[in-house]
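One chain comes next, on its own, written as structure tokens: the form predicted on its own.
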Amino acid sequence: MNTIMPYHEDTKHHLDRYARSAGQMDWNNQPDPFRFYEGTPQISLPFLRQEPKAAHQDLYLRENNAFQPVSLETIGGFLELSLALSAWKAVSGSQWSLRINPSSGNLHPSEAHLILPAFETSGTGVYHYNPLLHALEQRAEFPSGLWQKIQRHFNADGFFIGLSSIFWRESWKYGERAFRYCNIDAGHALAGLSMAANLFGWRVIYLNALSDKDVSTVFGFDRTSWHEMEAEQPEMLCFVCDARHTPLPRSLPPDLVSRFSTLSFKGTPNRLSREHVNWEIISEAAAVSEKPKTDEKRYDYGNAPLLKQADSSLSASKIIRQRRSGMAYNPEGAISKEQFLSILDKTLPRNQFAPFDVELGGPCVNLLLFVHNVNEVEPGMYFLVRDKNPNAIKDACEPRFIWEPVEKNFPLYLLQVGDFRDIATHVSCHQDIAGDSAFSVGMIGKFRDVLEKSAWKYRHLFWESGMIGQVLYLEAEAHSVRGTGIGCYFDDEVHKLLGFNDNTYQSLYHFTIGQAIEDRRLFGYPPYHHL
């Protein structure tokens, strides 16, 4: 039986070795942080002429976020929030863009296509974004009566949106390990469109069922000339829709993924390097974890109250646009209780609840938590457990550990008191982020279990870890912090702090949120400026 287990061993960080890369950037060689699908008509987005009027917890929530009739200018408006440019920034010369979805090192291995109606000045037919231009290029035009029998089949009027991933992009510098940074952001923009979809009254829905087959031939990427070395791989496809409509079908019935076969596809991809490295271990580890077909499924995660809440005063696209990473922390920074325990909350999967409510699987992550500096909390390690099992992680750790519940109904458990600084940052590659901080994360996957019936399920847990980084980013935004992703740690290391013995579970993810030092160095331009 093919397994992902010996792509997930091989790419562990150890004390005494690193996983393997190139070792030293070749900054001539940089990949191009933009795709463009060279000789397609462009299609140029509006930018918001005003910002949704929502607040920090209409993010999550949905019931004050009104309906807005799908159009040019809301799609935009929900590109420019969840995957278009954020800012530049400039010092010495150099000038990069941010964007408003995270990526591991700003590579950026993601790419959207969307599906679209006819609307007064474009047709029906398969987009890519261009996040750059904040345009849409057309790719494929659809034939008469194609639109119009994918709505029958959905019963409602809405639109596709898919996510993508260039390995090439993360491999140039994290070598053999890039695949799990290239899932990990595809959480990140799945997250991102979901709670960006959620501000106009949408819901995005993942197709479940569908297989990475028929993800790739719905976007024509099996009749696309790619360069070599820098192909795109199919991730997702979601359908976008009225977020009261429910229930509707995640997938697409043969015979209309067969009409997209017969799609004529234009665009030629540009080079993004001039030279590769081909890491060959993640081909597999990607052919290994290929997606088949599957059956339907819907989930349901309950409707929890949620805790009392820390309330922002920032507004939910100021919290969107404003997410940056932080790359030094300051040790005496804290957060209080219920901004602590208002963060985590976010993070639980519910019913009618962005962005886990986008349904990719029932909940398989769980936070490893290094409390430094949150008031009226004892600094220790603690234990959130979402996937609403404490007895199966509790049985899989280290018997001395307390479990004391930290809040009623909440499923937050204190493991340990003391001082976990030097612990936290040893850990997450001796980054002092991790120590300096607030609280860091690490996030705990089932692992075996999941892995040995579905290894294309590997993919689903990490892209559950970066939706809840996404979380995690725009809850330290909106309580005046900032939040780090961190995905250089000792895995095994984890692994013994916690008592583990087999696999059952694993370290996928690691974060870190805290009171951040800027650097006063950096200089910052609007995102458009450049047009």
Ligand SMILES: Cc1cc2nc3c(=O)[nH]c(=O)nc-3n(C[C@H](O)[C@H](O)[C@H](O)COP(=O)(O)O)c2cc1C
Given for the second form:
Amino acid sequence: MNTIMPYHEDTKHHLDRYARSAGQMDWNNQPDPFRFYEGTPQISLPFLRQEPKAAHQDLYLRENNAFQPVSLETIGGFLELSLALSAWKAVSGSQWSLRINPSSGNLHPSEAHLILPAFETSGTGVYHYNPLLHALEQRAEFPSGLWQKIQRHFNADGFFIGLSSIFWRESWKYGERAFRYCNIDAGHALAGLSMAANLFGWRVIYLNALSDKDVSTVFGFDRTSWHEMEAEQPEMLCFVCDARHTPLPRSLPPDLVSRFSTLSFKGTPNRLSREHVNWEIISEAAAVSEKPKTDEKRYDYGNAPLLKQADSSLSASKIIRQRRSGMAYNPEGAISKEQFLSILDKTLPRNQFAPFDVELGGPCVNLLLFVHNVNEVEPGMYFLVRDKNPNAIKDACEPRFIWEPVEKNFPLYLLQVGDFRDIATHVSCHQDIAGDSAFSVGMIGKFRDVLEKSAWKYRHLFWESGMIGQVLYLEAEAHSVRGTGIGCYFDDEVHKLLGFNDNTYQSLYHFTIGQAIEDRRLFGYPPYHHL
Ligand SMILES: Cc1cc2nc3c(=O)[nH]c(=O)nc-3n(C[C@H](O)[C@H](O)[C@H](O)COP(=O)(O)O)c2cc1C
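Swap state to the form predicted together with this ligand from the form predicted on its own:
Now the full complex is given, and it begins with the chain already shown.
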């Protein structure tokens, strides 16, 4: 495989053929959803004694949150509100955990690693976050002077957090399409980190110049003895510091990266499954989309004022903690136009506005909307143009769409009036959740031109989609409805509907928001009742 295109093409679901997967679940080899680095010193993180004071809008607005010094307490709180467990569910004898961040099939391929300064009870070094125990596992200790050098480079107090993916966790169930899902999940986790950081007055910045090899070196992945098929693949490294601190570098200089290659990494990764299926196409896709070193880039998203917002009385941390995927929706459940627009408005990138100010890049993903039940908004098909270029996407679409602006100074356009419930259900692998909701979404990414230049941006397109999904999840909760990510959709049916005749744009992820019908058979337990 020389380009990422064959992977994308091969992993489309079609009406008459789904992308290849095992076809049935091999329960004996279900991967352990938790990674442990056995033999590492463990530091239990404290749980929040007091919830952050932040209100709904403070999830997004950086200026509203006071800076809190970085300590084990605040890092514990930051992880508790981004990647920790959020609940346990049980039904007829089986029990499973759920997390603050969503994941396709609840399989959780994303792992987090941190580089931390010394605190009273812990030394400077590289750590893995274990969400089951809400604990850090120390993988490497720093020699004296290294942290100070890093701090001088950033000219700021802060710490690093990065994400990796274990493809096998997803491919166990989803086979070849799993590489897409791992990247969407990483985007959800990144947005979750960015918004949780905000509640402590911090900002997460993606270090966009680093290569995947650099990230692998920093986390010691190249010096870890992995069980076959269970290696963690580096996704990204971010710096976290006082949100008011600008400008910041977007890289680590090579001499600092090479200092990590001299560290001794402890810990043996636990075995996740006894046997595996090797989906070679995933390793090939990972290889062709490996990120090289690139120039440091900064992005200016402007400061467009927010629309008049429908506010929530829920606090920011309540919204984060109660996020759940809806499993069925009530077609009668409507939302107001103001809520609809407020939700969409949060998906637009702005400076100093979480989560997109992590600065992954310029926006590349637009939202195709199937509006089913939004008061004062005609049912129909709409586009929210996030990439600031309505003419480009318009040119790629069916000429018969009307492209009528809905709201002054807001990039939302009506394409066609009509009842799209059946169509939305149909294109989302016949899942009723897409047609029974108030509205559902197809995330349509700029594709061919982006990937011809840089195959590694394939992963970024899915990260960006996952980030949008995370905003939609939280906004749904804020407005007393619920959301669900939809990774299963018939790619080319969406393209056909829009009239695309090439791959200038592609559908990357779907989503739905509406009034959820609760499954009353499930019992819930508090997230850390087991500790
Ligand atoms: C990338 C992604 C794809 C998903 N695809 C689907 C889907 O096609 N259908 C569905 O019902 N749920 C889907 N979900 C929801 C997950 O099943 C859900 O996040 C997971 O079971 C964990 O539950 P929670 O979100 O309540 O924590 C998806 C979630 C993500 C993040």
